[in-house]
Structures are given as structure tokens and as C-alpha cells.
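Next up: a single chain in C-alpha cells, the form predicted alone.
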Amino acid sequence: MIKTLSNMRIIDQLQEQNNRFDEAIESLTATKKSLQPKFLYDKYGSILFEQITQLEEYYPTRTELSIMERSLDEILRYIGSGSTVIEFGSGASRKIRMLLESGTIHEYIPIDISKSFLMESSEQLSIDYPAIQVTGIVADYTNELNLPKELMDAAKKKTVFFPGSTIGNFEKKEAHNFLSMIAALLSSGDGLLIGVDVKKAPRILHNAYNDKEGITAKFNLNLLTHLNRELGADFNLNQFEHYAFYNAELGRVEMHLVSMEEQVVTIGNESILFNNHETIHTENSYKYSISEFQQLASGAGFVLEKTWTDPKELFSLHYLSVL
């Protein structure tokens, strides 16, 4: 544990979790090569994603922010005064500031896989909001979390904040398991405030993941840089290309890295053959109708309290409570 300010502490749980090297090798030697989206989020990847959220084509962030701005008083009433807010995948923490500005939140617990990014944002928040205890946790929240018992005191009202449609990165069964894990962390009456991207015209979705500035392509390719640095791989980024498309049958945007020639890549002592045009499937982003998501959440142990959308129904924000 690292502690730097009186109202801030950082707990590093990442080393206690799974071996990322073994996980990467297993995924890249499968019949259909893939990597978990978490490998996209080193420090530079997190910076690139923040740039993506500000692109003209990328509607989710600004739309979710507009929903929050319009409905903030009602959202805060559901969260409750003096409560604890736990944010999974906190990133630059822009959205949480809207909640922290209210002065009603007692403690903020951001959880992120990028240690340097988490430390920087946590420190800034602890300075900007000295009355709020900031406890940052470095962890892969897609694995089992072991949050300190004092943070999960049943006597405190808690709300998990999971904005940005990240729930769409999970396969349907994984999404159910993830929501069930959140429900198990919380106590009866606690809540989940979650952003969910809505099904819409394929053209809008295609443009959002294939921006004209190429930032999403850089973000996707940075995954290979991350593996080169952290796992001793030797990917040549010039031999791979970004490819994203909407799979209407499955209701998801798929993001891939395409090998532009036959090649062998080494990771540690492992050699991995790539055929020409073979892909690494790096991310899914499932889109849900409002009724589809409500059914998913209900099956995971939540009761819907309120749903907010924008006028064009591009995006949805839900407050759910634990049974």
C-alpha cells in the first residue's frame, strides 16, 4: 500500500491477481486469437482513450455527460448523502467530478488497472476535494476483487459507478457474472449507477470506432506496444492494422488487429505464428436495448430504480439497487 496524502491512499492488488503473461499466451495460441480489452489500458492507452472520448464521432461520453448534467439532482438522491462511491475503470475521473462536486459523497474508491494513471488522478482529486477520502485500488476488476473489509462496511450506503458503456466489453454470460459479482460485493439497499450503449444505426457505430483522425487505431495498436514493453514481445506495429466493424447478428462492435503478412512473433520464449490477414480480436462492445439490459441486470440480482436517456436515445444510464 502506498499513502501520499492525508485523505488519499493507494492499494495495489494487481500483483495478487492472475499471471498476465500466461493469460496472453493462452489467448494468442488459441484457434481464434484474442486478447482481453484490459491489455489496451496501460498509461498511454488510457491517455489515448481519453482523446477518443472527445472525438466528434465518439458519441457515448458526451451523451452520457449530458444525461448526467440534466438529471444530476435526481441521481444524487438515489446515491444518498454521506455515501461511498466505488468506480470501476475510473480513468481520468471526469464524470465522477460531477458527483463529487455535490459535497454529499463521503468516500470515493476508484479502481483501475493502470497504476500510474490511477495515482495521478487520485492525487488530483484528493487535492481538489480535501473533505473526501480517496482510496485508489490498482486491480483488474474483471477478476475476483478482494476489497478491504473496512471499505465495504454494510453500515455505509455504497454505490458502484460504472459509466461509459464498459459493460458492453463483456460477453453476455460474462456480463451477467460481472453484475452478479458487483451485487455480491454490495449489501441490500446499495446501488449501481451504470452507463449502457443503446443499439442504433450501423453507420453511427462504424464512425465511432473508425474515426477520421485515427486515434482509435492508435489506441488499438498500442496494445501491441504494451505487450512489447511489459511481456517482452517483439510485435512490429507496422505489420498490423486496426479493423473495427458492427456485427449486426451479435449486436456488437468488434475491434481487431489484422496481421498484414505471414509472420512469427515471440513473447518471452514463446513463438506465435500469424497467417496473412489473421486477426487478434481485441475488444467487443455489445449494444443493448433498454429492455435487454434491464432483463440482464434483473437476472444478476438487481432491481431497476430509474433509467435516463438522451432525447435521441443514443445512450442510457441506469440506477439499480441490490435486492
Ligand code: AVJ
Given for the second form:
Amino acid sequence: MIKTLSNMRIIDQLQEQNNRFDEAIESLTATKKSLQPKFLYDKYGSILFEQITQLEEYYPTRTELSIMERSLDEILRYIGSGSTVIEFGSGASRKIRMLLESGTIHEYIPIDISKSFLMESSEQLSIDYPAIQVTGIVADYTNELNLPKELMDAAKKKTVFFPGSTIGNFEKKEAHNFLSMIAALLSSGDGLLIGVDVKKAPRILHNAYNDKEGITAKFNLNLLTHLNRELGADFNLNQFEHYAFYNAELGRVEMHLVSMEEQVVTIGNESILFNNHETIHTENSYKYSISEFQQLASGAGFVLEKTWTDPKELFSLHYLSVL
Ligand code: AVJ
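Alternative state: the form predicted together with the ligand, after the form predicted alone:
Complete assembly follows, chain above in first position.
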């Protein structure tokens, strides 16, 4: 624990993971080069993502917020009063404010990989909502997650909040495993409120990841800046280009960084050769039809209570419970 206010504390579980960049080097030296999307989220990356959520082309955030606004009372009834909400990948915690505003939630546990970002938003929330206990956890929830036992007291109703279609970052099998992990973490009667992006016309998806202002390109390229800083790598940002497209066959948007010439990048003792136009695959963003997602969730042990969507069915929000 590194910081305590009267109703706020931060538990840092990342400190113990000094090897967290080993997987970056491993995936960069594989035949097909890739980097896990979590490396997109250093402080600047988290700020850039917030800017993405405000873009005209990026419909998911504003659509999810509109779905939440419209069904807020019903959502709050599912969450229940005096309960705990645990949010995975909380980022700027904008959506949670809508829920905390109701005054019915007793404790809020945001989990995020970006420490400075988590500390700032936890502090602000604990000031704005003095009656709510805020326990921020700095952790990489894509690896194993050890939530402190006392937080998981089965006597208090818990809801995991996983908005923004972050589930889309996982491969299908991983998504199943992740949802199963959440179901196992919870107790009978607890719930999962999850936002999922829906399959739609490729043009809309394409534009959402290729905005005119180039913010998504900056967000993608910042990953290399992050690795230059954390690993002492020497990526030249002028020699890589953002490339994103919808892969209809696999139902996912893929984001890549394309090497614009043949070049060698060094990271510590490793020299990595890039052929001209070779890519680093930096993110998948899987899209699910509403029924596809409902099947995935029930396969992972959840019972579907309710699905909400917007009039154009651009985005979906699901409340699932644990038997
Ligand atoms: C935060 C993973 C849901 O996949 O749409 C936005 C990240 N990447 N633009 C998404 C992202 C490029 C976003 N998620």
C-alpha cells in the first residue's frame, strides 16, 4: 500500500512484477511480431485514449454512455444498494461517475495498469464522493490477479464493471477464460456489467480506428515511445506507420505498426530486424453480435439477466449474474 486518505487507498501490485516487459521482447522476436495492447497504456497513452473517446468517428464510448444514461435506474437496481463495484481497466473512470452519482454504491475498486493515472482518478473520486470507499489497485489484470481477501467478502454484493468493449482485446479463447475467472472471483448473486462493441458495417469500424486527426495513430505509435523509455529500445517513430483495418473473416479490427523500411532496432542485447513493410500487430478489437456475446457469457458460467442496446445497435451492455 502506498497511499492512504480517509476514504481512499492504493494497492500497487505491479511493483512486484519487474519482468513485465519480458513478454514484450518475446513477442517482438517471434516470427510474427506483436506487442500486447496493454503496453499502449502508459500515462500519455491513457491520455491519448481519453482523446480517442471524444472523437467524432469513435462511437463506442458515447454510445455506451447513452445506453447507460437511458437505463440507469434499471442498471442500479441490478447492482443493488450498499454494494461494491470492481472496475477492470478503469482509466479516467468517467462512466463510473454515473453509477456513483446515485449514492447507492458503498465501495469502488478500480483496477488499472497505469499507476499515475489510477492514483489521480482515485483521489479525485474519493474527494467528489466522500461517502464511498475507493480502493485503487495497480495491476495487470490480463495476468493472474490476486485481489486482497478482505475486499472479496461474500457478505457484500459485488458487481464487476467491465465497460468500453475492452473484452474485445482478448482472443475468443482468452475472453472465455477471462469471463470464467471473473465468475470464479464472484459469489452467488453477484453480477457482471459489461459493455461489448457490436459487429457492423466495415466502413464505420474502419473510420473509428482511422480518425482524421490522427489521434489513433499517435496512440498506436506511443507504444514505441513507451518501450524506448522502459526498455531502452531505439525505435525511430518516423520509420513506423499506423495501420488499422477490419478483418471481417475474424470479426475484429486489427491495429498494426508498419516498418517503412528495412531496419534494425535494438532492445538491450537484442537486435531485431524489420523487413520493409513488416508489421508489429499491436491490438485486436473483436466485435460480437449480441447473440454471439450472450453465448460466450453463458459458456463462461454467467446467467444473462438483461441486454441493453442503442437504437442503431452499435453497442451492447449486458448484466449477467452468478448462480
Ligand atoms: C479500449 C480496447 C476498447 O479496442 O476500441 C481505441 C482501444 N484502440 N482505438 C478499442 C482502442 C484504438 C479500445 N479498447
